[in-house]
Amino acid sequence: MTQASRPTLKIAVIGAGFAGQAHAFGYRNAMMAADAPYRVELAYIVDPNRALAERVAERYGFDGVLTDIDEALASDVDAVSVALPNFLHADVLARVLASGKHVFAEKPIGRTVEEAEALEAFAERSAAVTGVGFSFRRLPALAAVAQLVREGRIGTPHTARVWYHADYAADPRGALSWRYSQEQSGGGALLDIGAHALDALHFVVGPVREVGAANLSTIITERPRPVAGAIGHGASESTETGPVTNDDVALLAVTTETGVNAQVALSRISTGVPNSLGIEVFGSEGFVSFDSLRAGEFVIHTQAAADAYSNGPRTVTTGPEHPYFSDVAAMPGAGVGTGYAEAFVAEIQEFLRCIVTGTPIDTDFATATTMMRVVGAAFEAAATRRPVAVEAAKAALSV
């Protein structure tokens, strides 16, 4: 496909906060793909905070700034990214889906199982590509780990451990944003970062069948109220405080549909560990592990290389042989490094490819609902102190 024959896709990003800027970064760099079947035009950044939107437009090269979502949907853009606080997603995503435009949503698509299921049903009726941003799947090392497990390189998986440790909420002076409200967020660590950890578990060893036990804890119970217009996780100077109504730490014991027993550990107050998503899977013939703090590598051990003297776990550095690498790395050679930023580039590249080729994306709204059902089961297991089958789980809240 020649450069002249590639279609130009006009993009609007709704939400100029951190997540929206990550989506903008992905679109800005989507042309890194070795043979991108598209060209990208950043048409609009949309946010009611016009000053913030103007700064983001200048930084990433958007042609225009809008404060009205409906104005963006009435425009000639081809695709819309939605990256807003959780409590806005159900309304905004429904409006975007109704417009018929292709949509790429930040996770989660809803605060409850019911919200997610309703949006999934809406998406299934749409002819557009409807994707969700489970970005960690696009890291070459994690994608390679999933591929190795599927190929049987560690035999039959039987045990797994997945975690997401972050410290963005470790400072008790951090402002009481919507993330700390159960009603507005739908969940604390369990949903905010747990969405990625649970999806990684689903990606590598298959969907969760049952939540055997769940323990949810709130360690920092009061926070200062935010200053108007603030974004991110920064400290607030306000002397007025309010209650935190969701979890700082979530610990789950789960079983997958393939019979793998797994531990899930989630914390947003892991002081000194800024952002670590990891997974470790043990099988009948070896194990694999990945930690996003060392995103450009993974560890594998297989009994097939049996040598009692020198055999053992080995670290593999990602390179062009691994998924996504050649399309996102600055240079096409092993060891140049890929990480959090490249994952956003890869997920946007996949979304745009699907638009051009008219194929569904593998991280669709159904993927998001599958994850959300585990969250719902975890809430129910924590409340009842009993195991809960995921398909039978009810949403923990009505909001």
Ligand SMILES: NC(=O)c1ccc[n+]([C@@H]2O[C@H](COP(=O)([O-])OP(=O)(O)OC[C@H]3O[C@@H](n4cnc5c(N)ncnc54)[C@H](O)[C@@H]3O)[C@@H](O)[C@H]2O)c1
Second form
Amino acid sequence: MTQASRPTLKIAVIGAGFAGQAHAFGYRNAMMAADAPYRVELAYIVDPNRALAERVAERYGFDGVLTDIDEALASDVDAVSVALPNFLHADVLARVLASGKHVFAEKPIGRTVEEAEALEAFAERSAAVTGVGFSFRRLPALAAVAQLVREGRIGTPHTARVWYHADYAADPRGALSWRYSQEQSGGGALLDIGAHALDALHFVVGPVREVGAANLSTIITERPRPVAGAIGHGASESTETGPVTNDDVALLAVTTETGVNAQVALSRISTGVPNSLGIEVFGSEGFVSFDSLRAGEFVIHTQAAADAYSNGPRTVTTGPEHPYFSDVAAMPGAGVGTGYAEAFVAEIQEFLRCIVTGTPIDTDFATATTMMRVVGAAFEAAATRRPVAVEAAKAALSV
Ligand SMILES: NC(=O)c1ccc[n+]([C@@H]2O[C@H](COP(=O)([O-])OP(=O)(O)OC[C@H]3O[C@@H](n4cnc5c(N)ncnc54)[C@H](O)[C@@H]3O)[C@@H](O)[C@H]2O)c1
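For comparison with the form predicted on its own, please write out the form predicted in complex with the ligand.
Once more the chain from above appears, this time first in line as the rest of the complex follows.
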């Protein structure tokens, strides 16, 4: 495609908090893709907090700001990102779908199975590209691990361990934002970071059939109320506190449709481990493992290379042979390194590519609903202390 024939996509990012800024970063760098079949016009950052929107627009080079979502949807932008607190997603995403604009939504698309299913049905009737930010799938090393498992390089998988350890909630002074309200968030660690871990498990070994057991616990039960306009995970100096109504830690035992037994460990209070999503899969012929703290590499062991004297797990450094790498790395050489920041670039590149090529995106609203059904089953398993089949999981969350 020549420079001149590349269509220009005009973009608005709705929500200027942590995730909205990551999307702005992604759009800002989307042109890095080798042979990008699009051009990008950074039109609006949209947030009721105008001062924040202006700071974010200035930082990432967006042309303007809006405080009214409907004004953005009535404008001539082609595509929007939505990165709002979870309780706004069902309403705002429905409005975006009704506008016909292409949409890239943050996870989760709703707080409950019902909210996600309604949006999935709406998205299916839309001609727009409807993507969801399961950003870890775009890490070259995790994408390579998924490919190797699918190719049978470790034989038939039978056991897995997946985790997401984060420390954003480890400080008890962390403000009581929407994230700590079951009603506003739809779930604590189980949904906030569990969304990524459960999606990684699905990506690498396939969909979950049953949640055998789930333990949810809240360790920090009270937090100071936030000050107006606060975003992200910062501390609050307020002396007024309120209750945390969702989980800090979630531990699940699950089985996939192909019979892989997996442990899922999720914690938002893992002091000293700021952001680690990992997966280990054991199969009949070997194992693979990945940890986002060392995002530029993965480990593989295969019996096929059998030589009992010197065989063993080896570390592979990602490079241009691996998915997404060449479109996001600053230099086309193995070891240059890609991290979570580049995953936001790769996911936006994929979204824009799907728009101009008219291709459905792999992380769509159906993917988000599949993840949400596992979360729904986990809530039910935790409440009933019984195994719950995922397809039978009702919207167990009381919102
Ligand atoms: N993919 C990822 O790695 C990732 C990381 C962080 C967050 N997320 C997701 O992104 C979404 C946003 O999370 P965040 O961390 O950016 O949140 P945040 O609290 O940092 O930002 C939320 C933004 O929404 C705006 N907003 C608009 N209307 C609002 C209202 N009525 N009440 C409160 N805020 C309002 C706020 O001004 C703020 O700018 C969530 O769905 C979250 O799960 C994804």
